[in-house]
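The chain that follows stands alone, in the form predicted on its own, written as structure tokens.
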Amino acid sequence: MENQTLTDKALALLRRFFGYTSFRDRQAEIISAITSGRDCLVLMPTGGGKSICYQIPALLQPGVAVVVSPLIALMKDQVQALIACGIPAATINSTQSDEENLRIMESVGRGHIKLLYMSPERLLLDATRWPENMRISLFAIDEAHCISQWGHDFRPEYARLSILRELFPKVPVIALTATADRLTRDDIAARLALRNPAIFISSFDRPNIRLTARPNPGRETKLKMIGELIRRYADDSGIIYCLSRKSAEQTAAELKARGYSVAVYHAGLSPDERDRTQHDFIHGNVQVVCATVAFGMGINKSNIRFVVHNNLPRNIEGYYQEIGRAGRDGLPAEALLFYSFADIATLRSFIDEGERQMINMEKLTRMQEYAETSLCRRRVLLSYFSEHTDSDCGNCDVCLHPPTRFDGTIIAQKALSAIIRCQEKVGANMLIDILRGSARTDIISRGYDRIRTYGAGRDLPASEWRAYLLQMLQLGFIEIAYDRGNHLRVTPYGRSVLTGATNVTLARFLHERHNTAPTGKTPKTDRKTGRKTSAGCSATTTATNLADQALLKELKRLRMALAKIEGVPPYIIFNDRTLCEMAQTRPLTKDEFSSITGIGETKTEKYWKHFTRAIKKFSE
């Protein structure tokens, strides 16, 4: 009964402040666990609703929830969004005066603040000086992959956060990230000293994002393709990620010369220049930003419709996080990746000069394999995060232009059997030599020539075995133990192949497939959402019919005008999905307006007259 009461209270708060009538996948379970005092580790995709998992518990309990976040811009964005919903929130950071930070802490002490956002450096500095009567309901560690040496964005200051367990042993900790493989998850739990944490792994699938990868087609063709994206989403926004500052500046200059609204963002600019670019982008004054990977983290801008990677990213975790900045509202979006051997050479040189060379080189290899795959890209991406599906997505370039496939069950069984008979202590190259019956000295000395599957794959050349092993890895039948000499291991999914419970379909080796950029044509209906998945279509065309588009434009103009008056980004007022529903249902009364998804009590009171008046005027 207590859980039911808690759920009812949580739902009431969700509706009151955020305007939603139900929780998303796993959110209710997470809220229940952290509210009961249990540590939690949450993996949820970008745009999947991680913030709700600690914001609702903060409202349910007395005291203040302290949220650790790596970027000031991210903290300010979150605080603005919460205040707009009527929730008392604040941030303490170095851009504010000491007097302002002191005033906020006094408000916290009086119980007037429910969520307090801080950087790890600031938290570590201030935590030992907090008054004993300061009541903390929970600690939320956002972007928790930053704490792990295995993560793609390791930050030493995050690693010191384990002191929170010593200073506040009774306060529950929730660690949240959108990108963490198995090693990183274990490392996060250990470094934060989480006590028997409840681990929640939501689906990493973002079916609304179309995935496309292209070998570098040359500068002019690449710019033409990017220009097509910009024109296709003329009323929306996009990000172009570049490998270097020079590349970001050059791409921005060339697109500006073609008449597009573009700004540049990288660490070589002054803080004022970076702040101005970010401000112009989130407020809708510039359409596209050409940036290095530092841009965009944590910004909940809902109408980013495309993300282009001008070069191959360093790893899949970073790539996944960056493409997740598109389509956060669930409407169709596009992720276009260009790659070349020059990118790989450059990234390998970066790795050779840095730390953790072995793990970073392996992660780069997996990123390269994703770019060059002949399998459904979404299945490859999900498999990397230990999520498996038995059907192709229908919304990536491989699915739209599929290669020739065949029943590869016997081939897979030979490889899986050999891995197990070698006690999962061999890497890919040695496995191939074992399957092909090589007389290598180390194979003979270890006795691998005496296993049953020795030489069972003599009929296939090494290059073909390498391609099929890669597909098996991408499909989730095997995994690489990076922490154990890069040995191959058979997953539970792979064992089902050995028992005959699962059949394996592989792409024919060396088949030339037609790899093109999105065309704007509408493919089949998405298997999960039931919506058309064409990222080439305008997001607003998908969400509304032609008769509603004119009204939607009027509502966007009104939103922009109100945002300028209030000095906030337009998405802080309403996201595009809310405006699309408004354009479809055309509310004319306060009650009708308040029933729109994403409109809570505070926003109803503040905006219902403005928007219903505009709708009425348009209808007349």
Ligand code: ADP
Contents of the next structure:
Amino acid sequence: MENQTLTDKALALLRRFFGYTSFRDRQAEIISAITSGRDCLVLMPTGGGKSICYQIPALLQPGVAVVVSPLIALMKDQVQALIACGIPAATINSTQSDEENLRIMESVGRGHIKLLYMSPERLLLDATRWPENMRISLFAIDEAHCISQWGHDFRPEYARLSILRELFPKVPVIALTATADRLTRDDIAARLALRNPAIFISSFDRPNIRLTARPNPGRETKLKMIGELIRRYADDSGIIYCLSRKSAEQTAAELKARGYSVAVYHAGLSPDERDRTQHDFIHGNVQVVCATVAFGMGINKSNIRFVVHNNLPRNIEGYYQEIGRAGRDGLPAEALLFYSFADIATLRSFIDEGERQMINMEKLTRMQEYAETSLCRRRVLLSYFSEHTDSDCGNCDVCLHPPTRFDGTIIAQKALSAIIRCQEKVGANMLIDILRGSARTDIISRGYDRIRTYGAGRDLPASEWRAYLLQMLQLGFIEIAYDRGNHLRVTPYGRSVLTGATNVTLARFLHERHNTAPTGKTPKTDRKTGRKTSAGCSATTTATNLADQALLKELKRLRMALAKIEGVPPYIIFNDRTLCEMAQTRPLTKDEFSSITGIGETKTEKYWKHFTRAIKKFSE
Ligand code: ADP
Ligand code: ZN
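Output the form predicted together with the named molecule next; the form predicted on its own has already been displayed.
Let us now look at the entire complex, which starts with that chain.
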């Protein structure tokens, strides 16, 4: 009974401030647990809706909720979004003056702030000096995996957060992360000294993100494919992750030369330059950012429609977090991954020796397996997060273009024989050139043009050879000698292919699958939640009413103008999903306007006139 009224109150707050009609998945349970004073550990994918889990409890209870977050950009973004919804929130951080920070602490003291965002360093510095009577409703530790050595993003300043428990034994702690492996999870609970925590693990599925992976098809094709994505989502934005600064710069330059709106972001730029890029991206002044991994963590931008990985990422956790930045609004989005032999070699060389070496190697291997799989990619991903599904997803490249298999014994024998005839002293690229009979000078000078298999693979293009070699690697016929110039070696299993004792089945390389960018069909309804994953409003859905599209463009223009005036990113005003619903339902009164998903009381008051007027005008 008591729980019921709590949930009712929580729901009323969700409607009033956020304009959402119902809680997702486990949100209600989590809110009720933390509000009753229980420590919580929440595992939810990026974009899953973690923030609501502590924001609503903060509103339900007296006092201030203190939120720990690793990045200033992230804090500012959240605070802006909360204020836009009419919730008093603030951040204390090193980019603000002492006076400003002092002023904020005074309003916290007067009970005027419901959510206070801080970095861990700042919190540990300040907490000992807080007045005895300061009322703290809860501590929320966002990106909690940063506390764990086992996580993929360890931050020493998080490690000291364990003293919160000693300083504030009565205040419940909620730790939230998108990293789900068991080791990290247990480590978080231990390091934060959580007391008998309630553990909530949501589905990690993000069904609206289309997954595609393919062997690097070569620079030109790659740029062409990226260009197609950029054009397909001309009104929205995307991120291209690169392994190095140099490749980020180069990719950006090449795309710019093709006329696209692109910026770069990496650690080699000054903080000012980086801030500017981030600002331009968030505010919609630049469409695409080519970035090294540092980019995106602080970005809550909801209309990122595609995330491209130019190279294989180091591990699945990081990869999943990065692609999770696409399609936070639930509308169709794309994740496109390119990978190559060279990536695997480079990434291996990055892995330091020491305690974590084995784990990092293992993580890289799992990432590689994901890239090379010929099973439903979403199933592979979800099983990595210990989530098992009983059906294929229908929204990954493997599901959409199932590979056909064929007897590849002869192909494999040609490659294996060439490797042996070159004394196992060539890498993948050279091997392909030898098989295709290239007259590269180093091939001639080393006499590889005289081996029997020189030119024996002329009939297949290099991209196809690359794909088959990767499959042979995955099947265990060859291995890469990472300690010896990444030369290819034939395993004992591979030798059994040469003697004819083992046959090889390969997945047919389809040009259709490998040479075009993923296509934008509408994904299915979310299997688990039944949530529609497309509001039928993506620029790619052919069934969408053209007039709605035109109105949507108009509404986006209005949103942009308002955002400029207020100096906030457009998505802080309304996300795309809300605008889509608006374009479809065309509210003309204040009541109709307020019933749209994502429009709470504050935003209704502030914007209903602007938008209903624009809709009226458009309809005439
Ligand atoms: P995370 O922190 O887990 O990455 P967020 O908290 O930023 O995710 O939430 C992702 C998006 O989902 C946000 O736009 C948020 O407003 C929205 N959202 C969260 N909960 C709900 C809900 N119950 N109904 C509708 N939208 C929601
Ligand atoms: Zn699939």
